[in-house]
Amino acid sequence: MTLLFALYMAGLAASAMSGALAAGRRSMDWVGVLMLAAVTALGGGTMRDVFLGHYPLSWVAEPWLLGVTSGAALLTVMVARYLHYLKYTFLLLDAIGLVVTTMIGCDVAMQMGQPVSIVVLSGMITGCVGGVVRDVLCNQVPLLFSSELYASVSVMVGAIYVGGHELGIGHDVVTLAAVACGLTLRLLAVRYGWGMPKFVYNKDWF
């Protein structure tokens, strides 16, 4: 098992758990919990594959991914009352998931021969869109559209990852650099509340 694959599994489970927790906050039944967990963890990759015409979809080609998300969701239900003790571990796993899924999305687009801009965008879609779908289904403003540094971290990771490959730098070096920069920026943003500028307009003129 490679390090990247292990990190992907950890991030996938963390994403699924965040979906299950969101379902729990809205008192959803077991079907809702399992579905929201799967959508959160796999929705970004699904949307990427649809946009790129990359078939079969990742979870169709590898159905065991649904088993991972379902297992993480059921685990969340069983240990939900204790998860607040693991807040920082959960934030770390979520950050790892964002970084790793972004790179995996970039890999898929690069293998298809897409231009650099589409590769970076594919990485961002893979890393972020699952959370957007989760929030929309839960009837709340998606985290992606708030000022928090999330999508911007994904774009930076994608740019480093793709740029390194374009420059001919070794794959392992590029991967480590992208992971280090992405995790550092995301965790510092959470710690210090860094965010993007907001557009606030309260005038009612029409």
Contents of the next structure:
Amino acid sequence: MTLLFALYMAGLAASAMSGALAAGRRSMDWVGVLMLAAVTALGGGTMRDVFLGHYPLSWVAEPWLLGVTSGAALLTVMVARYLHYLKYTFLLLDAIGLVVTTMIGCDVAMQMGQPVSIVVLSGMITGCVGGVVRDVLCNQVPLLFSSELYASVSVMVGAIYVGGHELGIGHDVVTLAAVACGLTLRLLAVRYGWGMPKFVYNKDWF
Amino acid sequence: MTLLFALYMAGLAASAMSGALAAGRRSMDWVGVLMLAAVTALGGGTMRDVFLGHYPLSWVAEPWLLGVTSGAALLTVMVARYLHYLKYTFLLLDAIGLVVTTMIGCDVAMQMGQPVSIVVLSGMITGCVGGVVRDVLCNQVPLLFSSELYASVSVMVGAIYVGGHELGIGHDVVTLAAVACGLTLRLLAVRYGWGMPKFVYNKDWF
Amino acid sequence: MTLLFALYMAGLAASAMSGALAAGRRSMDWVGVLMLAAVTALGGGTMRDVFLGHYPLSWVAEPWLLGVTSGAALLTVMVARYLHYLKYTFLLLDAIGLVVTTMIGCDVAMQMGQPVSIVVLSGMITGCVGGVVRDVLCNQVPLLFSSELYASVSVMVGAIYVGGHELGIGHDVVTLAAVACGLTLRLLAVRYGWGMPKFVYNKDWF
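Please give the other form, namely the form predicted in complex with a further copy of the same chain, since only the form predicted on its own has been shown so far.
Up next: the whole complex, starting with the chain shown before.
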């Protein structure tokens, strides 16, 4: 549990950093940097809670989470010029964040007694939607819809996690399997540029 | 009731198809196609339920709705190259979807005892906002704000529907009148390019 | 209280006008003008209420608020060509709106017994997020993230307002202090172009 918590914090910080860097690419000021960091890191969980009617929202109940995202954002601004040395660390942290937040999202829906399909979707929304809101606020088409496997990794992690629990396998084993499979697939996807097939449609008529 | 349900399914599928085609125009992958389809078809009802505090959301209570939007999206990908033969069918289905989802949105607000203005607005949000979210995710100014009569049709349908019920006219008659007027106005608007007056403002000073 | 209410109405109208003008810059039709006006003026409070689970939303409980934003929008369309004579009046009204809606947002969170950090954040969301949604719907990077002090003014107003109440200072004194400081800082920021430091990041590597 303590390890998972540490991984969650690392993933949250990585998400916040990706939001801060996106803000920097649009030359935003510190207000934008802090907001993009918070929205990227906490937007997925917020959307999940609003959709499921699961109140209070995590950052309303625990405002120190906003301290974590703000701290990660300010750190990003300070060390931005050295960040390229940390590229692989960052990609690893981001993958960890994806996997851990997905499982947290599944937990929330499971505790509410939702059916399996909603549990997996809840994990996917928690893991992926923050980046979508970040991209919308940066005025670009969300990367989630065209880059390497990301939402698919989240769905796989959720399926393993929920499936394992449904089959009565122990919590620790299921968690470990989901983390291992999720990290492996995500890192291989980034390394080899694996993506889902694209749908290209150029007709104009409506 | 069964007819209305069939029309609702047809309208939902048409909305999902418009989302999938929008995803294709941005060369999104299957993740984007499935998400855009779901958001376009179910986003308006989701927004309405969140605004009214009406839980559980429709697709959380009935996850098979996501199966319908996903099926329509995959079908769109498969038959995309032949879709231009179905242009008029598609426009008709989309108009049906607008009218039927508007009435569903009015029903939800009426059952919550909302005042007439909120009932009509609830119908309009249900019928129109999915397309707004679709366009935002595709990084373009929403079509709803500049193309042929759409929100106006929705408001008219809602007004007929609510007004008829307030006047004590039978449910079937009111429904039929709303459908007939709504379809007629929408299809005439598309045929003849009717739109609301534009407001053009070019000053820069703030 | 009556004075605050009048200031709130003036601020609401100013927000609605800024939404209507943004719609005009994109050549939207009347549907877009009315929606942008409503979203800009009421979007911040809506987001706050959804985040805090504070139902019913203000405009659902009091639909006449939508009448105010629609009236302000139509007035904007009618007098658009003379608006440049009112530039300073508009900037003043907008600043008043920022300060007053921030305090209203703080009040809502305080009445819910939220901790100080969430109260200040609630005020900031109420005062600032409407403009963010307006800019997203106009397909541009939100001004809030790069222009003169705005969110910072809101945070300062919230801090004075909450801090004063925590210290047991009388409501009227606190309100007056928050309004005076907020208006002064905002108007000076506009006059002298004060902004937060920018974060510029141009690397491409992820």
